[in-house]
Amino acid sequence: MAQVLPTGLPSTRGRRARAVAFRVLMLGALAFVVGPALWLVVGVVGRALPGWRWNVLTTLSQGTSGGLANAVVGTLVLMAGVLILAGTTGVLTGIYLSEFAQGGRGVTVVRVAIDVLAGFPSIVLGYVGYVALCVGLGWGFSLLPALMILSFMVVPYIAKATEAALHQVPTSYREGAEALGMPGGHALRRVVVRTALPGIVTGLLIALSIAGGETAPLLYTAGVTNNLPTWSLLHHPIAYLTYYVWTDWNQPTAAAHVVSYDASLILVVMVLAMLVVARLIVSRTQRHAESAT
């Protein structure tokens, strides 16, 4: 038993021991999460850099060789489309559930639908998109079916992240805005949403990372092509980086493996670039918000 002082408080030595133990557990949990991510990044960079050539960013693919310009542009187009479709839908859904929903059967249905959609395997959604959109509606392998399926996949993450971030905004912020006579919509935009912006951006980053790293649903909806994306939403396949990561790694030639490593490295750089840009935007927005208050 820990030594107890006359005042009834644990000894300083016992408190220090528990503090050290808790710190060790925290560092262990951090290493458990960060360690595999660093191992993955180092492995990708270490394998891709020896065979890296800059013209891979400007040369079109030639099957298991050539460049990845079509896949890079196609991935950026897919991520931009998901940001518009899923980002708008998810953020508005999260705002509704946090700020306007008053309970009832309709809200319950929305929450259940979000939970069910979040639990669907991506390949199942891809197959549904292929049967319903590509074949059923006759759209073929194209951009719009791919955007719709990817958006269905990531909307739950954005909605939940937005709702959780808004719930963390202190009630006093809303009461202060109301006391100052701010209209409800203005207070929501200028005070509540801006305060919750870091959490919302985190949800968007997770969604974009998932969309950029998916393969199975895109095989069923986007198809693949060696050409750059067109402005057409239908009847034109679109290339994406994960196809070359998955396909070329299974090829027997060294040239195909180099393409797979290059595609993996580009994906890692894209995700890191999104993280840096998002943090800069959040930091700048929060700084302006503090100066305004």
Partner chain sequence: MKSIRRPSLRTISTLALVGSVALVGLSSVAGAGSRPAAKKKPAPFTVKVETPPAASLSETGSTLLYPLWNLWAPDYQSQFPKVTLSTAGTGSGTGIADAASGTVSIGSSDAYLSPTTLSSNPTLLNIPLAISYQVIMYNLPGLTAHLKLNGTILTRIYLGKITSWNDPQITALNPGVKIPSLPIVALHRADGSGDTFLFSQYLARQDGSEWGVGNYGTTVTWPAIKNQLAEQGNGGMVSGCAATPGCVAYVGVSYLTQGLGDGLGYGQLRNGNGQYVMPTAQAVALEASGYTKITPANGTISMINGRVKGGYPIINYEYAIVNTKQSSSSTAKAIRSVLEWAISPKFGNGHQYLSQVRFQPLPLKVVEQSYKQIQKIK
Given for the second form:
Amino acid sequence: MAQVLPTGLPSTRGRRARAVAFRVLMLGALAFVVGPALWLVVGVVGRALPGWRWNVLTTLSQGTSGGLANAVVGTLVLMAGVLILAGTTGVLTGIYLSEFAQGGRGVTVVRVAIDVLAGFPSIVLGYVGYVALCVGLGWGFSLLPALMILSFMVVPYIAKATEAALHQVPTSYREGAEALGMPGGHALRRVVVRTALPGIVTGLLIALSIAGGETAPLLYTAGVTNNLPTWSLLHHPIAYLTYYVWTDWNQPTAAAHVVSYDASLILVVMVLAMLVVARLIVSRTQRHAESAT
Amino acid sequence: MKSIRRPSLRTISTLALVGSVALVGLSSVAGAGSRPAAKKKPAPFTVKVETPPAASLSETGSTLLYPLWNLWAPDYQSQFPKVTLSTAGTGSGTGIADAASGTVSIGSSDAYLSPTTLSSNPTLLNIPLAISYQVIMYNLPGLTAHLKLNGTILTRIYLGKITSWNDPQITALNPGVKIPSLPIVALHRADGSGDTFLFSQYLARQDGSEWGVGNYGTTVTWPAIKNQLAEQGNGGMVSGCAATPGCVAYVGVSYLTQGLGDGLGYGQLRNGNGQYVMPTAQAVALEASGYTKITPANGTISMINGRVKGGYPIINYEYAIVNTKQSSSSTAKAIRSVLEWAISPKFGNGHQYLSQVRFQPLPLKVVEQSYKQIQKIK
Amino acid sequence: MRQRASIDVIGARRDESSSRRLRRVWAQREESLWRVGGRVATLVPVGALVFLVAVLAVKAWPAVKVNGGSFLTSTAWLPGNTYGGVEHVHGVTIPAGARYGAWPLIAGTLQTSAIALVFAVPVSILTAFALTEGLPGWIARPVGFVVEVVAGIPSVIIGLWGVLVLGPFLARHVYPLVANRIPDVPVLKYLGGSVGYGEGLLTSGLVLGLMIVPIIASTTRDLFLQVPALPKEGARALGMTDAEVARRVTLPWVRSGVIGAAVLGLGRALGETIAVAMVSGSVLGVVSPNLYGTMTTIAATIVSQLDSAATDGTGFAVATLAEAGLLLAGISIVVNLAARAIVHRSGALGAPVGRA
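Please supply the corresponding structure for the form predicted in complex with the partner chain (the preceding block corresponds to the form predicted on its own).
And the full complex, kicking off with our chain again.
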């Protein structure tokens, strides 16, 4: 059902004032969020566009100059890995917490662990990965420790979003599925999870965005390289865009700044593309769902 | 490691002596072209660059050395295509830690290894690669002169005792210069940094009475004063200073061009001899030559506040941090080859590379010492 | 589902083909598969936390021994002369003169996170309302994208913007409006005084707030969208205004989810590193005297000091940073349990209306 701005206002003065204030606050809050966001995005695009060359996407980096092909591929590999590792773990955790958990101490431990994990500074995660995995286990700077650390970081966001989304699925849906004789697991998959999909996807998107935007934990686990990622999980460093965003911004030459601006732009475009594609997929699966207004 | 403590009076006077000797030496070198070469002298030292086996090497560390590594790496690899050399700017401390843990082949650092680091990692070397220096920049719109500054004044600025640019202590030092009456905003590095190491050492040695003679390091506890800002990285220092009229900032020389482009000025500094010196290539070379003879075989020395006549007082060696014990002899050989290439005046230490980042080449004697250190990598 | 006996209507059939039987067996087993998979998955966050804390504890142990209990209360942050001599304290070798106290870091962490929440929670909820009810769909959808894009902007870019654009702007044009009107009396004077140059407590809190808005707002928006239309329409039919529907129907319906999202946002605020390191002023050893002063947080200190800590060959500086990391985990646990207790009391964790 389409929402329209309500036309009528109540007659009582107090209620009317509150209704108007609500609308003003609502738009004010939106401005507070959208203003800086646009400011940031326009800034990123505006800095990068004048010096933009398409071959940035196809040539390898030379650190403070050259292209970013290695970092683009590396970031995609890292995001895909996080989607597989953290996505599975997070969604399953969320489903368990919402559908199967009976309460009790064990579940509280899981919930607290999730919240605390979300509050761990990324640099500490990275450092622990460096000490225990890269050096301790001798894995070196490589894909696996990076994926593990990034996944630890974002599982909470996915699990929480999944749980919250499942929690909001109306009981009537579950009861309807039951009345139709659907076995529990089937109903869960076809009715409950599907209805909650937009919320779950939001969690995955936030998680991937955070994973793609992190620098510090990767510097200590993935290392850096100017070459393309290899297929090995261990002993080969991997490149990512955020490294170039930060390091090259802090370099003295104009060429390095161009690399930094390009890396920021690519990252933002990647996030944007991810959001659009994910929403398109979701809206296809939701075509027949009636959960939304 | 006594040699890297604050120099005693004796070292300072030796230094002064060496400085003057070096000056004489330098002038004789300058005249050498016209005279026949001395007969009994051995042939001047030349660096032999080994031909490396196939290897994949990585370098991480100092963000100040990072652009130079990025100039070196492609040219080295085109000369020796069997080697791939990947570079990264992560910060000196990380470079040291990575080299010590063996996660990278070469670490690079603006500061030499501390005695405690060496005692817990006795197989680490710090090999001088090039010479860098630090400039003091400020944002004083309309001012074109290079202000004279010294350790006492900078100390008082960073302690919050001098708060305005037209403070009598500054104007007295700069007669005839019209300094605007802006409040001073003291910028320091938010992150731990080799630049902080150099700058705090300069303050400690110029005027230890107010700053504290032992108060130096890659991180120092800056007093909380009203007009101060902390910035991440040299790039942050320059852009932060450009955004804040009245600021003063210590910046690695590679960033001088960027700072000038952003409208910043830079000052003359008082050296250990009491002279005010501009940060020019000549003044830096002069200072470096003064330290050449007392640079120990392991390269560990501070070159701050020297008494060399006309020498600029904040210069330093940039180091490669390498473990002498490598996993294989072929890796070791490749690392040696890269470093030999880097210190060779014909290749890495040539003007064509160093001038792009405003670094200075190593004096030949130090090249020889670095070469000897490189040979220890097995 | 939730211990409800499922009614098996197909089960009674006799003459089914083998493939059909397979499907039936699968259908019956599927639920337990989800259950077992879920339980295994919950081990990951718990295991990860145990792993992190264990590694940190091992690394931090020398620092815990040396710094002692005064680590929580002392304001000193003196790395000592890493190039000078060493001392031995409780059998641990440390650089001469090294003394660490984390009180300013703890205070800064709590202050910035509180500011961030105070800013972000109302803004996020109102934004979510605007996106679901206040704006027509053709404009709400792109605006919703913009909000989510903020989550994907690397923290360093937000930090750069904060330190070069937002901070100076606020310090020049916004903070003085408040600070110059504050009388010099106790408590209130915390809001007045010098506003500095835009790096400091309030700027950090606001930047953090901006960073966690997408996390809270996008989750809240999805929750709002799942509130069935019927009760809302009913409320409107009774003559309620939008504001009243929001307050009395929509918000109570999704309260637990919103609180969950806010706690998650709080987690991010507590742990955010580089952006805060850039806008906080990174002053070690000082608690800000007013709302605008330069300061630092635990996470920002760790990210900006870890590199130089690596040059302390005794390992004491790194150990102290590990201890600070442990401390942050501790704070996080305490804050979390407190939030849980509050929520439990107000009954918001109970089942939402739709799931009686």
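All of these numbers come straight from a predicted model, not from anything done at the bench. Residue numbers count along the first chain shown, from 1. Just so we're on the same page, rigid core means the largest C-alpha set that superposes within 1.5 Å between forms.
Once you line up the core between the two forms, the Cα of R23 stays within less than 2 Å of where it was.
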